[in-house]
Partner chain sequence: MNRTSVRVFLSRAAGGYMFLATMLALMLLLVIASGLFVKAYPILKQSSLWSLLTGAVWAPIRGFFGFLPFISGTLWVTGIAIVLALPVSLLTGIYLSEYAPSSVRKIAFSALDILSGIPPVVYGAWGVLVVVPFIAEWVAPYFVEYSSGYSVLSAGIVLGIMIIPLLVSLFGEVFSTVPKEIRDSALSLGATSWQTTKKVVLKSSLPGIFAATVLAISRALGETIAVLMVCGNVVQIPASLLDAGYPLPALIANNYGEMASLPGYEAALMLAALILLGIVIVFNTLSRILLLRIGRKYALQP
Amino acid sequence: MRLKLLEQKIFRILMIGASCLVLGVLLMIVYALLRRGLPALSWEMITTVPGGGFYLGKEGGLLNAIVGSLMIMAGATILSLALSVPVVMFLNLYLDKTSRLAYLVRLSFDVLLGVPSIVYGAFGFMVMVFLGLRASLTGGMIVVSLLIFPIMARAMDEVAAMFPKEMKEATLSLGATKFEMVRVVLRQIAPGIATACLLSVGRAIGDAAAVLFTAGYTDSIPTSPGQPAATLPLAIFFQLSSPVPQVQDRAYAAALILTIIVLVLSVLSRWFAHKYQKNKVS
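Using the sequence just given, produce the structure of the chain by itself, in the form predicted in complex with its partner chain.
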């Protein structure tokens, strides 16, 4: 009798300890980032491109990487939407819940979701070499869109699957064609689509491996799709390998910027999801 209560107590302590450890690790990461990155963070960092001698610790900022990252994300989101919206609509409106094909497609999303971004990057670079493209904004967009496609499609699929069957039937009974029904459904799940976009961008904007070979790196803001584009994760990675302490400090400042962007995206997506929950028709 005593023993089983003792066991219970020990495991309770262990469980609380483990939870505290997870929380503690997060605090440690945040603290280390703030302590090293905050002093180097300045207005100049986010409003100017690297000047002469930037990589020796002289003046300049990371606007090139911030803008490059945002441009790639915007392009990738549009490309990925163009593929995932039709697929999700097809899965949910044209196929039955028990359809073999739908099961197979969903399973393939799950597997694609697990494919490492370095594999996407290597594959993307291979295709680009094959097509004679150089590392560029376009290349980065295409590879990142491959990377976010499964994330986006799965998130959207979950929202679309919850769409009330009665509403679909009501649409059809009013004489709408299936395509017109798609438009009704799309309008209803628009906030869900926005959430899916934010979610996938939040994951992809911090990924370095996919853009490592495909987007290149440059000190200026790209003005055409064929030019290489700098990205924040690579800015962190390259600056961290510099021996100059000021440059390393800037890497941590860039890490701080990137983390803030990701957190803002995550809060936004949660806010959209919450709003959607409130307005849901059912």
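What would the structure be for the form predicted alone, given that what you showed me was the form predicted in complex with its partner chain?
Shown next is a single chain and nothing more.
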């Protein structure tokens, strides 16, 4: 009995220590961003594009990178969602759990999850060279969508797998087809889909390697899909590479902006999931 109590105390201490470690790392990151980035953050940085000599510490802002990141993130999320939903529904409603095809597809998702983003960027660059395309907003969207597709699909698959089998059988017993049952399943797992999108958005907006070769970089806001687009991660990388301390502080300000965007999207997604879960008809 004493041994069990001792084990319980040890694991309790380990869990508390791990939680404090994670919280401590988060607070250290936030503190570093606020200490270096907040003094350099200004309304001009958020609302203007880089001017002449911006990377030498002169006038201008990061509006081009903010808008470019949001555009690539939105486009990639929509493309990935359009791919993930049919695949997940097919796996869970049309295939048996013991199906070899379903096993291979899920194994492919797990393998793709471990592929570094730079590999996706190199693959996208190779395809673009083969097709004679240049770095553009469209190229960034497509490559980032391929990057987050396994994340979104695997998260949605885990949620769809928990959908009660009895409810599926009850839906079919009422005369509904499997295609009609998809609407029922999607309604029930909508909070899980929102969470999957949240995980994917965080990866999409914060990745630099995939867009380095495919989206390019520009000091202006893209007005067409064929133009290059700047992103916040690349803006941070380029500014941190500068020897000018003022420009390096702007890099921390850009990192702070990126963190705030991810935080706002996280809060909105969780609020949506909570509201939808509360109003969902069982």
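These numbers were taken from a predicted model, which means no experiment stands behind them. Residue numbers count along the first chain shown, from 1. Just so we're on the same page, rigid core means the largest C-alpha set that superposes within 1.5 Å between forms.
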Establish whether a shift of 2 Å or more occurs at the C-alpha of Leu33 between the two forms, with the two forms superposed on the rigid core. yes
Rigid core fit between the two forms: Cα deviation of Lys9 in angstrom: 11.8
After superposing on the core, C-alpha shift for Val264 between the two forms in angstrom: 3.7
